[in-house]
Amino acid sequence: MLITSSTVAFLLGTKAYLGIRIWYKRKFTTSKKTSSQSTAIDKLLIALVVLGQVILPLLAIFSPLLRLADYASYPIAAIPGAAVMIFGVWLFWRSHSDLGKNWSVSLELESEHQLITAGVYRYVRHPMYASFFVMALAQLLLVHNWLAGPAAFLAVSLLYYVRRPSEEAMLTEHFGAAYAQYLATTGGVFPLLRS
């Protein structure tokens, strides 16, 4: 694949999501954790997300093993394409500062872990996911290739529905009523439509 506007654009918002991962990573891993539902399974979705997410796309643009897979890009690709990656990478920054001390890259839970309602955890319980979602789309627009472009949609995908029941299980038993509330007033990773 050449280097074209539109892996430039994919590659500094993956720089830029890496960045933020990294930064809260090293912030927050000191945090003494209570509990823990991290099993081999979410290990692995999680390294099938860096797969689909990071590695399969430089492949794509840097070595030629997935070439055999790649589509005409056109360069007007790249304006929708960024648009959608800077807000992804916000919405994923937005959701790493919302949390704080509470955010984990696996399903734990803080020694005085809060429930975090403001931010845009006021909107969606899930806003992380949404970013990743919101990525995954970029990353359709931007990666020309029928491999490395889908791969982080059905990643990250595949994370959200096998996780997301685990973790807000618990997360119920851990605030329980408030918990349920929130769960009640809340989307997933899209806001509840009201009327």
The other form holds:
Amino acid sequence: MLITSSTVAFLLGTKAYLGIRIWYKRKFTTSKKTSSQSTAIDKLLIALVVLGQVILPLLAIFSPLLRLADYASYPIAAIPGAAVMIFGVWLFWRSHSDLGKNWSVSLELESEHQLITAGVYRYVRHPMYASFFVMALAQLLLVHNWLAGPAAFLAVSLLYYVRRPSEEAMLTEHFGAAYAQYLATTGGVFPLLRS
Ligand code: SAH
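Would you generate the structure of this protein in the form predicted in complex with S-adenosyl-L-homocysteine (SAH), following the form predicted on its own above?
And the full complex, kicking off with our chain again.
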């Protein structure tokens, strides 16, 4: 694939996304976990997300391996794509910052796990997964390859629909009525429409 304004926008967004993830992972690396549901299926889902968000797009951009699946697009697509990417990276940063030390790659509870319902968590229960969907949409607009373009969207959809029920069951068991109340008053990845 040629290096275009679209691929440059995608690479800059992905660099910012990975930089934020590495920074927060280092910052909260000492937190103690009391319970973990890091199952083989959850690890597989995480691996699929890495494949879809990072590995396949990098292969499509920098190697000839996926060239057969490239398609031509208009340079103008870089503008909406970059705007969506900026929003996705912002939402990812906000959710990491609001969740703080309660964040973990897989499903885990800290020794002093707090239920976060403020910041972006006031509007949706899964802003970080929402940011994955937004960045996946940006990838679709910026990576013009039939395989690598939609790969993140498919992987993130799988992660969301498989993981969300276990995550919400774990938090309901731990926080009881407080999480049940939170569940009833917020949307998953879209804010609830209320009058
Ligand atoms: N699903 C959330 C968080 C993803 S990180 C989002 O998309 O923003 C996964 C970890 O976050 C889980 O192990 C869970 O313990 C924790 N978590 C999820 N929602 C939380 C909340 N509202 N308050 C505190 N911890 C939460």
